[in-house]
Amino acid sequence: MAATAFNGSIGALQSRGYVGNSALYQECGNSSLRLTSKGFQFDLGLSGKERHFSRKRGFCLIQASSSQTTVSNQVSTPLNNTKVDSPKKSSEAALILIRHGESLWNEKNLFTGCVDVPLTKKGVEEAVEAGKRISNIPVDMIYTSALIRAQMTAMLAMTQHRRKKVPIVLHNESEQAKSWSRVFSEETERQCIPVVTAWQLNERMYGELQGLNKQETADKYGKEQVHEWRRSYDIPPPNGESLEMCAERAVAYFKQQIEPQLQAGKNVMIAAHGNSLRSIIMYLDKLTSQEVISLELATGIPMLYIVKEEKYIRRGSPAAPSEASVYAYTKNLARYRQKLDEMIH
């Protein structure tokens, strides 16, 4: 069924000219996976130093823990006239990424890929934490992947956002949909996110991996062979996606889909897969091949980056609602939680 309604999803997209008859994006629609190298590891911490990084609009194709930091139209919504707490147009805007809390196959330790399983309590309750950890940080739209564990995480840490907007999942595959998901109210429409799906923000897809035992697997074909299939940058499992093949789609949808959105001055945020993740950081943090395949990313940790002037600057992950320095990074931020506070004083 997963795989009926995925093709129906491309077909909608090749009618529109969003992508070509390819076999690859045909074949792996969905996707997902972990990340545990140890290699290379992300310091999201305060440590008080900023990287920044630039990045030029343009076609291209091409998740953080707790102790350490471990296709072309602008997307269009039918909450006519969407208001948001920013402006239209702004010199700053927020990007917030959440890898999926824990699902039921990372707990059983099996390969995940395109296969759409929910979250464990254990990672319900990341996503509730995720959600404190953002909730004096404004959102205006919302991706998520097309998997159910990524938009748990969504749904569930907006539950802890102090604004109280409502996520609203948008529904474009039909006029009919679109129709019978119109919000007639303004000022409900204002107390509205727009949550978009998108098959391309999927965890990559493990082939024949995908229900296995990775303990199993690794006593079947060997440690080094699994963690050529599992770590390197190119080489996908048997009839999978490598990580560059992931990064092809995600890199891809974010820059024609997200960017502007960023450019313009909304607020985002993206709850996603370790490597949809990773691909996009790869591309915001300018990271080589052999870099990002050693990037670590923890389940239910977000990380901020603050966009301005079309350059990235990774800020690391919020520590708590009741921590003011975290969400002074900048002069706006500051302000929305005075705001924040005033409306709710």
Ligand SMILES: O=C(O)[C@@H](CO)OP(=O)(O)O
The other form holds:
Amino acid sequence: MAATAFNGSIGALQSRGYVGNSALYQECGNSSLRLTSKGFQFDLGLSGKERHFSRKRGFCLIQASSSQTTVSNQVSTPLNNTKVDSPKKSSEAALILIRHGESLWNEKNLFTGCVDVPLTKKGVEEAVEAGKRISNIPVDMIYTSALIRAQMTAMLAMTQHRRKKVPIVLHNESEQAKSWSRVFSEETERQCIPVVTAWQLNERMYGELQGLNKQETADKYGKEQVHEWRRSYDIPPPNGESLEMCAERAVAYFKQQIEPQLQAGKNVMIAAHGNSLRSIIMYLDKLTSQEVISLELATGIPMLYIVKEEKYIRRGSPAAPSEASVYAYTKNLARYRQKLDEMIH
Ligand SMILES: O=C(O)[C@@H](CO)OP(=O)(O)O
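Let's see the other form, the form predicted in complex with the ligand, since the form predicted on its own is already up.
The next block holds the full complex; its first chain is the one shown before.
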């Protein structure tokens, strides 16, 4: 793990969220302190009180925490020898994926596919909870499927966002719809998050299984056959889409419409479905058709990726809004967190 120079105090690191509940401080030389926290390492120049603190304790472990961290050692440091405060253009971006909360047909254990079923009360609560987990992560654009359960999830999640920008569904289906939904204030537009709805992100079309009970179908056709229909890569359910067919539209849409936004540094949230997201994750994580069989997504759990130099770095699910380590992933996120804190306090 490479250490990096940081021009600031320990307090500054703490307030930016790089140092959380547990950190290993180690003196290295007269005036510097090496700090290891959340899989990151920083060399701190010390002055006065801080030098005294480190001398006194030498090598110490600060109070351990119960909060889990999703940082992995893949990323050595977010700072790259740059001051956190100095703004620098970067094409790093955050990508949040959320499978919709529980729907009324999830609850009844029915194959849903492209049938447009709303959320249950539990699904609403899951979406709100998901929103809390990502409430500190910047969102510039939202993509949802054309189905109400994904749209409800996105909107409910955004009610929890600290930045309080207003998600606005774009209506580009006709020239009239476009012109009738125009906003005439640039300032108001800046306070909005465009929401693009796309059928290509819809759940995989389940064909003649739509509306059938999953357990009864397994009893009738056998557990293995039903598992093949539900999870295999290239075997479609009767008259429906296989995951491969679903990927042909969902991943193509992701590459054509969403990837360019990420490459331009926009932070994107996608609210979609078990199988359309499985196909996108297969692309992001370069999973094989064998590996994707065991990929299962829970309802209402946000997953974070950092997009850096055209690579997707999976960061798992932020455990809580106070999950400080999320902001150590990129300089932009660190700056955003700092600004947000300044705005709110
Ligand atoms: O019924 C569906 O549309 C999907 C998602 O709920 O089910 P499965 O998990 O079987 O792919």
